[in-house]
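Quick heads-up: it's one chain on its own, the form predicted alone, in structure tokens.
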Amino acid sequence: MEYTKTIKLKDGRECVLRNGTRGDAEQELELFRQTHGQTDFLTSYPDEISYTVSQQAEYIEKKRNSPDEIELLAQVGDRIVGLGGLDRIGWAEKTRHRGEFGVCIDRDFWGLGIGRALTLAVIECARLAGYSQLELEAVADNGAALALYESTGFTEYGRNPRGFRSRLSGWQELVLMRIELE
């Protein structure tokens, strides 16, 4: 699935939302590790991310060629500062209508509108891919993320009180959210 869009950030800079390429693999992987060390709200820690640049390049290429999954990057100047993705939850008939959303943004670029832009872009891609529901999980203490998701149409449908086991804070409750796309 192909996607490209240029947005203006709150500070006036331009940000390009686009598919990654093989040439972006090293910078994407570094950003992924970096963002996972900047907050305790993401699914893994930097030391758990063991992909090689070559594996990341293959992943990017797979997503780029997929008709119903996507990995988008947010680029400011020549720097990749955010990632947003859409993954199919399952291939079986009973679950193939459901997609899963995830996003990470470099802390230096929080509050500029990149998270909203990536969220809306992934929602748009999910609709184009024919999903009828997009889902996500967010740590209950992450009020900024929850507010963003609610403002883009996601609603809470449940909670998992022991969704994450944080090295820093122990159990973290996850808020399960979804948006209907049709």
Ligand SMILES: CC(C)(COP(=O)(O)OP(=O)(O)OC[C@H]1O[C@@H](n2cnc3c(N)ncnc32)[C@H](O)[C@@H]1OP(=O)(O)O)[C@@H](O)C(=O)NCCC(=O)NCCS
Given for the second form:
Amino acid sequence: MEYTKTIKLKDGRECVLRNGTRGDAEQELELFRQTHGQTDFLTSYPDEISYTVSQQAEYIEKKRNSPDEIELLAQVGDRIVGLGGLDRIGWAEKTRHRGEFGVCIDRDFWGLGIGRALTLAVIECARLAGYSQLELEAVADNGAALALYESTGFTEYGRNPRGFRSRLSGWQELVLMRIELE
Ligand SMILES: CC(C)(COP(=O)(O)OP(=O)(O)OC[C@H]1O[C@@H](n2cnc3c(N)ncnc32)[C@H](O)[C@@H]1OP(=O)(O)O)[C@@H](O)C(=O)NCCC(=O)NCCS
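Taking the form predicted alone as the starting point, write out the structure of the form predicted in complex with this ligand.
Zooming out: every chain and molecule, the one shown earlier first.
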């Protein structure tokens, strides 16, 4: 899927939301590793992320050419500062109406409106791609993320008390959320 939008951040700067290109692969990978070290709320640790730049470039191409999945990046100046993704949960007839949303933003750029813009962009893409439902999981202690998701229309449908096992804090409860799109 293709998507491009320019937004104004809360501090007045411009931020471009767009598909990545092969040339963004190195910076994307660096951001992915960096963000996964900045918070204990994401699914993996930086030392578990083993993609090479060329694998990341392939991934970017695959998502760009996909009719129903997307990886969006948020760029401020020449810096990639956030990523938002839409993935199909399953290809079988019974599950292909379900999409999954994920987002990560460089901590230096939190609180500026990028998370909201990426979330709304992915919801729009999911609608365009024909999904009936978009889903996500968030750590129950991640108040900022939960507030963002609730304010963009997601509702909780359950909890997984042992969803993550953190190196730092042990079990982390996950809140399961969804939004109906049609
Ligand atoms: C959660 C995250 C995506 C929010 O992105 P962001 O760009 O900082 O959020 P925004 O500036 O767009 O704010 C959107 C909403 O989030 C909530 N929010 C953001 N920061 C908050 C904070 N410090 N405390 C409480 N709520 C907060 C608010 O509801 C806010 O709405 P408002 O602008 O009307 O106040 C970002 O903090 C992040 O990437 N965190 C690390 C990775 C992560 O947790 N990803 C989600 C995994 S489920």
